[in-house]
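In structure tokens, the next block holds one chain alone, the form predicted on its own.
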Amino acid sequence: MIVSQQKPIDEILKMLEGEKSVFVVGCNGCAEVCETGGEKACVELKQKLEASGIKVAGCTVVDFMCNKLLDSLKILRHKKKIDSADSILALTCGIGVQAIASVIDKYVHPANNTIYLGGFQGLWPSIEKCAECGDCVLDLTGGICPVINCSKSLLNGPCGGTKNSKCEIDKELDCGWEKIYNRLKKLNRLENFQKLVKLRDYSKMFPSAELRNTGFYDIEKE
């Protein structure tokens, strides 16, 4: 999932300045669970922009706007309406803001900020998340990530600054090297302490070109 903050009603009003209407597209889908997007964000954000004389040539939802077929499809429903403003405004995350801005020539503003949560989290929210290095260790580390549990993202060990078993960076996290360790000795799998992991290849976190060229990495690639 992925966590969106609404701006500031004032930043909003400076981005359409010279505007005289605007029309609202929110996303169903992460925004609306944030409440930054959905009907009901909507309706709040157009009731404040017409009290600040912005005109809303429209409203509507689609339910997911990181999908471009969907946008495309709701941008024809209201085609009339959005020819007529301005501009769009979009209650979505960055992604949502990039992909309906390519479906249609018109200028989208983005209402929302997006959160950064130190790595993607599957669609199902929790603690788990990956940095997407491009070559896992959890194979080494009993199913934790170093990378993200660790604040320095070390990977051969802790780094001996743990106290009472919190990060000596930020003590109100627990030590991710010690949850390795305990985990490793529930499951009898201490020896993986003697086995060295290489150094990151951050080259990996870039998609190679045989990646690049197929489907899984741009669905619009022929």
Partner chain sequence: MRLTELFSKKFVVTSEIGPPKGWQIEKCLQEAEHLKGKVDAINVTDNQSSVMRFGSLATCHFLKDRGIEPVYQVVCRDRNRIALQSDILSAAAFGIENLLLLTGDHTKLGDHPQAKPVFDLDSVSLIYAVKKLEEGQDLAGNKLESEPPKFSIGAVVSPCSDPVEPQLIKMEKKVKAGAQFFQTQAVYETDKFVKFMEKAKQFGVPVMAGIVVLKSVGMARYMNENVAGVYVPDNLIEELKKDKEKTKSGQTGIEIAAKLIKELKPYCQGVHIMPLGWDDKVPKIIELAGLS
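For comparison with the form predicted on its own, please write out the form predicted together with its partner chain.
What follows is just the one chain, with no partners and no other molecules.
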């Protein structure tokens, strides 16, 4: 069970600055249980977005957004509407965002922060990982997680250690920041890389009692 929490609406609106329309995709897996994915959350967020003048070109849910096959099938079905939107807003965990970003050349914004692997081991059928940092930065990095993909978890760009696209610690390991750079360049979002100095807030890694309170957690306590 991967526990997530919706980002404050102001932060979501800030990510969408300069965009006119989004396509909303929610996850029906763990995020549905946390009420940060699933239909209910999608509809509520859709209303908030529209109230702020952002057009929602379409909305759908995927059973498990960490499953790229399911993501691809849903994308195909909604292709026209997705093409017409400026970007995708994903109501899912960090893995779900990365999974959908990896199967479409469209900018994907994360609507949630991923906080905690509570109660049950997270099972996902893809290589994307999330370190539950509690303050998702995928919006700045084009849907590739720097906490996981950069050996130093750098948030402000690559170190000087990249050689032949590989990381300084291992000649077989792709440099996460070079991947991020290539993706931002491809989607014309290099300015994201330029945005303010990003400081990691480690206090967000410690979930509140309320967030730890999943069904599984309660069963285990007894």
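The shown structure was predicted, so the numbers you read here are calculated from the model rather than taken from an experiment. Positions refer to the first chain, counted from 1. In this text, rigid core is short for the largest set of C-alphas that superpose within 1.5 Å between two forms.
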On a rigid core superposition, would C93 pass a 2 Å threshold for CA movement between the two forms? no
How about P110 - superposed on the rigid core, does its CA move between the two forms by 2 Å or more? no
Could you check whether the CA atom of I144 moves 2 Å or more between the two forms, using the rigid core for the fit? yes
